[in-house]
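Only one chain comes next, encoded as structure tokens, the form predicted on its own.
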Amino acid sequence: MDLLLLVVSALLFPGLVFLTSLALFSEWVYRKLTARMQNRMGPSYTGPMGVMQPFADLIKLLFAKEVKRQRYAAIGLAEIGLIISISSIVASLLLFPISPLRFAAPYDIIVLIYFYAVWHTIGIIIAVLAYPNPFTVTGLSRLIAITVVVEPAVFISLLIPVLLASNIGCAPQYSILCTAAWSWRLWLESPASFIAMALGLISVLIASQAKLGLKPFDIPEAEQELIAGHITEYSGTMLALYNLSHDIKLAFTALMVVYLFLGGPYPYRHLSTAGILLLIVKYLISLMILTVIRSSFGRLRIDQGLNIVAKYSLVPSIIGLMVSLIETFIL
């Protein structure tokens, strides 16, 4: 029975099928909001208000477009890398309350970082290196440079709510499942807790923008300089898998922010009508913030991008963690 529940959770809900649907819907919201901010229509024809356009684009790439092959490319290796990147996000979602099969243990924040940061990045690196090309290698070098700064900022930011929740009696300690249920209380716990959560939220939003490669941090793709950077050689099925991996990471990141910083559906019950509606509203707000940032800035140079992430994400996250530690010491 447990094995069947694991298969259902991994493949259907909240696994691959649900996460893919959420990712494509999030892509539509993202494209629609961006278009409106730029005085364009955005997706409009496929489905009501163009909501099926991301799905149509995915199907077209999977079944209608040819995979471009080059002499030294290892397409099978690229597919393995992209499957790893997608699977790591699906596995990460099983740590959250939205999953019927919920894994929870002390210090499972490390498991989340292991999948979300380490294995997702490794999968992308494998997929990119499978297509040797000066443009892909240069784009990958930029991606790695940004990752070196972004991942510590993400990790430290996520530690803030986890530490504060464990500090007020959340059990098991340093658990994602427990923190997601208690995070809404942290804003009201004390002034120091509020400051730490605010700094962590700002930090994780900026770091997520860079991790997702959204403007102004779409530096690895830099079309004018590198054609399409690390995805220059991608086409057909490979491009579809890469785009799906990116959209799934976007959806998961927004969900992660909602649960660990905004409390998910809480204070309402998780499966209640009010809880579901509140979760949807918080998710759309999180997605809208990422979209507004993307639409408000132009691309930065690599040095500018690294400086912005360090100054406005890494430093605030460290300050927020220090405030959390002081709060812990006082209590």
Contents of the next structure:
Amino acid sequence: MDLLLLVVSALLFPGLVFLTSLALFSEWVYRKLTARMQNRMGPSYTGPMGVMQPFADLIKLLFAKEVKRQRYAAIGLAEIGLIISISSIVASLLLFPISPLRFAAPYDIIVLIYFYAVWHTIGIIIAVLAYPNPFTVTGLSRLIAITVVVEPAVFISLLIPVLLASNIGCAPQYSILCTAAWSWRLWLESPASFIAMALGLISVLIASQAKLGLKPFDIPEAEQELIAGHITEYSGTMLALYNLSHDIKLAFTALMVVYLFLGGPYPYRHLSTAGILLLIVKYLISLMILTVIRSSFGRLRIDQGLNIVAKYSLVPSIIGLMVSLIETFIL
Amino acid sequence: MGTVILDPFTVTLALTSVMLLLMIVIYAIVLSIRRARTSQFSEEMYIGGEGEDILSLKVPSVLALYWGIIRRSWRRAFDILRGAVHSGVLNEWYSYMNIWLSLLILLSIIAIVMSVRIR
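Can you give me the structure for the form predicted in complex with its partner chain, which would complement the form predicted on its own we have just seen?
Full complex below, order starting with the chain above.
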């Protein structure tokens, strides 16, 4: 294994630098689109069409704003938690075909779950608990309640393309790399496969909306009730890291949907013009769906939110998984 | 450019080392920025606007809040289950237990068949 290539993949492309840029661009897209849907201008002045505004916000929080100490705060711990949540997502990008150095293994869907769900969530919980406050405690309890329903829905829906792709013979079995390369064929493979993929796509989009804390599932933050919920005490560098972590999760989730459900750039190659264009278009479409859902709904109450996720994400994903199991083992 | 095919355990170790590298780099950047910009100004303030003696009495624990939410959102499912089990008719209890055990047997058969097929 080329160590230099590994470091470049982790730090530059598709690692920290690229994913941060993509995350900030994605934030601009969803802020601009939401603003236009609500008849506002959105970011307009910094850079062409305001595209540099999220970057300017990040720089302002990092360099101009102070970190306010709260009486019982453990700033170092909060930073470590947020850094864990960022780096776990960036590291799991090396399982996808977009990386110049790609890791693959049989059953590496488990590795993705380990980084994307376990480490990321642990990081966020460490960061939130480092700032004890009635509002953060309430926000965290809501966050955990949502996570308990959302994570099974996300991963049952991710299992659908992985299972179907391994069924049509891609190798290594049950790996992200082969699923990403073959997922476009699954839509055309058989009617059962199409139904399972459609249910998985719907389920993963709704679950991602809840996992990202976008409306109508921004219940842990709930401005009007909890000030800012689990991030009430964050300021300066800490808020910058939290926002970055959120945007990186948004960009990664959209990329994951593009590769595992919409087929990435395939059947074209990554380095061909058609492949790059297809990848960008699919990425923007998945980002647009998340934004449109966000702009179209008001916030739900916590029990309504949990019921909606269970009804429209968990149940479709279970049905989709059953259809794909029937397709794999019986048909 | 290349694909490295390993076993899942080694991939986990490799990605964990990548994660550690990223953590060190980000922490170094954050530490260099943050050190000069920490304000002690509001250290004594508590954002709830109440004294600590009041806040410590009024705030329920994370665990209590969590179970409160779960109880509220799953009450309907619980009511249905309780209605099925606690009807007072012994035959209904038998049929409920039969359905439940059949489901478990079905799941175990599916698991066995799947494991045989995967092998």
